[in-house]
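The chain that follows stands alone, in the form predicted alone, written as structure tokens.
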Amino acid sequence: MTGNIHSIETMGLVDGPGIRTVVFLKGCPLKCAYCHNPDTQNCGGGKSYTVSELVNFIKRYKRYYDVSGGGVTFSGGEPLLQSAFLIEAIKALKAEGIHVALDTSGYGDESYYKALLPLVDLVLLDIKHYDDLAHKKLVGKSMNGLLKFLSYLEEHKVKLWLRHVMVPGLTDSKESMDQLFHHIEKYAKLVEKIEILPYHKLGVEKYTQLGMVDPMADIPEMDTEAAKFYESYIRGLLEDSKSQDRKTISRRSAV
């Protein structure tokens, strides 16, 4: 079995805990207006790896994973498009004692989810928007795929880091954070971390190189300090929710 891989980044520090190797798979069913990797959207191109070739490459960095609490993160594109390959690769990595994270938007073939998700140590889930109509406009699909994926994460009790790209004039407000939290509150027990990622223009040159039109060419970058403020705000909502859950459990135990 082979996987179609765009690129591999070693010594990554932001896509999960510790030092990580990040494997970017080709292909994505979404067309995010703010995509900074448009070169991964197409399923064609890339380099073909067998499971053993990929695992042998990744194993070279195992000592860094071990000392830092790191591992491997599968990203994209959308890694769920290659779930059959992912399942076999993750099984082999777990046999080597390597931590595996999945960086995804939650859109793939759900027939693989029950086999895939129990193998994954952590899911980094990118939530594009909280409103279905705005979600369709922003990425080209409704929220149904995301909500279905979340239900599988809840079923399998997968640890979560939630991510949201904040775009000026789109979701940069407390009201937007309140609405976003409304959608994720029922999964609070699974959520270890929420990250608000400020929209940036680091991928603008790729659009030119690919002969593509940047749909957000007129949108400025998100102010990083403002993004930190909103991240602190929604993290506070998460902690309040968890605190209420703990109090409820404590009261029930006392009865």
Contents of the next structure:
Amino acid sequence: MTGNIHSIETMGLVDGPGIRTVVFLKGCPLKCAYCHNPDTQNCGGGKSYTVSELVNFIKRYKRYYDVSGGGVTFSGGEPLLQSAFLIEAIKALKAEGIHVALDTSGYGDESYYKALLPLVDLVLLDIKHYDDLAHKKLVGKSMNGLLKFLSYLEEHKVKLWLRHVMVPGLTDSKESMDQLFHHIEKYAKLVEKIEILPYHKLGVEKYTQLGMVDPMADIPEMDTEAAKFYESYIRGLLEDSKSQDRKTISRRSAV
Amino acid sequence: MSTAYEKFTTGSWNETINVRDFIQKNYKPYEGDESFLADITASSKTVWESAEALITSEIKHGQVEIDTTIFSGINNYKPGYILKEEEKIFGLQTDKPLKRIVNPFGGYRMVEGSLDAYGATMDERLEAAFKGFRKTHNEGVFDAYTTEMMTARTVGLLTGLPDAYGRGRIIGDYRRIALYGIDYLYAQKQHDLVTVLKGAAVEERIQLREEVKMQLRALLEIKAMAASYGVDISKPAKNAAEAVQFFYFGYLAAVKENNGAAMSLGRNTAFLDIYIERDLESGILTEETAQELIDQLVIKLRLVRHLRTPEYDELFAGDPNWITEALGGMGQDGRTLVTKTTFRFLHTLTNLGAAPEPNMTVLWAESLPEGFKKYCGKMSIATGAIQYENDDLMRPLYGDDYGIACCVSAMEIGQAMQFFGARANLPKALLYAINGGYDEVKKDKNGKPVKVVDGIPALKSDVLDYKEVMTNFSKVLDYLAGLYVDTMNTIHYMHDKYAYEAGQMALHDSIVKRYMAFGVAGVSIIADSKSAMKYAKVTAIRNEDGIAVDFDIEGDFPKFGNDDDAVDSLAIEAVTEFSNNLKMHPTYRGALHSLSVLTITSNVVYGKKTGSTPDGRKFGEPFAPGANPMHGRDVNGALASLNSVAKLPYKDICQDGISNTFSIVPDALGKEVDTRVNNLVSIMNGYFGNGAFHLNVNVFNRSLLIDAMAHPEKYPTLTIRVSGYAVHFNRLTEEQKRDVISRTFHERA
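Follow the form predicted alone with the form predicted in complex with its partner chain, if you could.
Now the complete complex, all chains and molecules, led by this one.
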């Protein structure tokens, strides 16, 4: 079994806890307007790795994972597109005692989820928008796939980091944060962290290199301070929700 | 003596000179964090503001002041001050801060070149007398050089050789003055003359006896120099202020007497901490005044200068002196050698602001206290002024009282010295294997290529056959190793004869261990070139003289820096072969062979002198610094790059050090400050745990450097780490700045 891999970053420090090897898989079913890795969107190209080739490479950094509480993160592209490969690779990694995270938008083949999700230690789930129409416009697909994926995560009790790319003029408001939170509130127990990622222009050169049109060429970068503000706002919503949950539970147990 | 040693635990240090024993019996390891540190005092602030204004003006105007009335010497200058009444630690090289010494003993041509560059003239009578009656190290070397040595030097196969300037890389045990006082050290040397140095007058003993006599005179000069500042250093220091002052006079004597490339400081914080702790306990010092001593010491160190030529600056940019202080590490008994004074030393980067000197070198060990590791990480991120070296690799080889000379060269303090030997250009050696021993750049008077190595057969085909080229390469390396050792022997024979460092050697044991430090440049080019020939198809494009001026490469090949054993093993093979070759040839004074993979900033000059190489690097393009992968070829991220470098063998092969410079943008290191610190600490734990030797850490954005290049006035003190030292960015040449900016930045956030 082989996987089609775009590239590997051995010093991933922002995609999950600790020091992580980030494996970028080729191919994505979405076409996000702000995609900063457009070179991973199509399924062709890339480098073919067998499960053991990939695992042997990842194992070389075991010491770094151990000292930092890190591991490996599968990203992309959309890693779920290569679920069959992922299942085998993750099984082998778990056998080596390596922590595995999945950086996904939640759009994959449902038939694999049952086998895949119990193997995963953490999911970094990207929520693109809270409004279905806007979601379609932004990424080319309705929100249903994402919502369905969330319900699978709940079923398998997978820990979750939620991420949202904030684009100026799109979701940079408290109301948007409220709406976004509304979708995920019932999964609050799973959610360990919410990250608001300010839209940046680091990927724009890639569009030119690929001869693609950057759909957000006219949109400026998101102000990082503002993004931090909204991040702490939505984190507050999450904390409130969790503590209310705890109160409810303790009240129940008191009864 | 009784007051000087009050409250100290006695030991063998009371019987013979043994600073390590004194430290082990008396120091207090510190396992906490930085919260105890104190701000800068008003006095230090005043002194530093004056000094900083002078430094800033020197950088801005590119002008230097030179004392042309006298030549170098331990006690040849009147005392100098910055602001006498505010200074807690006294002593400048000359009578004014930043005024430079003329040291003619290495070579007079170097002196003339430097004086010309700054429009200065030496006192005529002195110059005439010196040139008329005194031979220099440089003249001695060139009298004894063979034609082959001259050729290797001219074409740039061997470069940066210390044959025209001071060799440096010697660390006096400056602590001895504080612990014992000059009189005791003098008596011990006299005792050596009538005991261990007695015997038949064979060459070795004659030389050593002469040297020890010179050391005795130097000790008296150090004492007289200190006395000119009103300080009596004949007896042991009685308190911390004296300990810092006495110790500094020892170092000051070294930089008055010598202008070596690297004039390192040693490993002093645990030693000084013993005195500071005693004074804190008895109420003589407070944390503020303790910090003040260290701040004021560091101010003095930041003012050390030597007179250099513009060509020298091109090789080693930014006026570096490698005033390297080794910080932390672990003791052989398992206690850490981190003390509060280790923190105080690093804290000068906060109190005085970031600066390239002293060259802060943290000896990293797995079991260093967590609080210290985090503090180092924090200071690295804030200042970019720290380098890290693997104590767990060095301690088993050198014990726990070694220091670092220059960037990466370990030696036992007071017991060992080093013969510094710059480096050999390995990519050029590889091109000789392809070009029948002819240089690819240099032409003779008739416009024909210069032959450097005999007996290298021409290749059978322009399509490079890996085995055929490697057979030739082995021949070249074998020849080069012999020539290199002979050249170094010649240089150091003459340096001992004409420019002996009596003041520094007086602070060593009389019988010392010696290392001979060879070096190589261009290891990543060698690895990639070998890989290209082995895994792709490389065709030489030859000019009318049959010299390969370029290479056509078909197909892809593994590149060094991606943690791929297929190519990393080729780098290991090359350094191992060369290291073993060197050891086949006997050295001057029985020195032990060692080898470094280090370039400083000379990677740019090497590139200029070296033709296109089979890895795809073009004529004139810079080498990667030290052991770094070539720019932009490490595509699997930083850890893959670090893992590749970590594979290069230290013990017995590259035991003079393997330099690796690492630049990362803050956002890639993590989103919050705490996360960044933790991540940096984890990276170093992992990297050094993998057996790696050295890491220069830079945390900043490329855009910052681009802005600093365009607007130097906005960044008067921007400090960055290059191969093995830190430098004010503004002091690099334009070419070097461009090179630093073009290096790999790890920036995937």
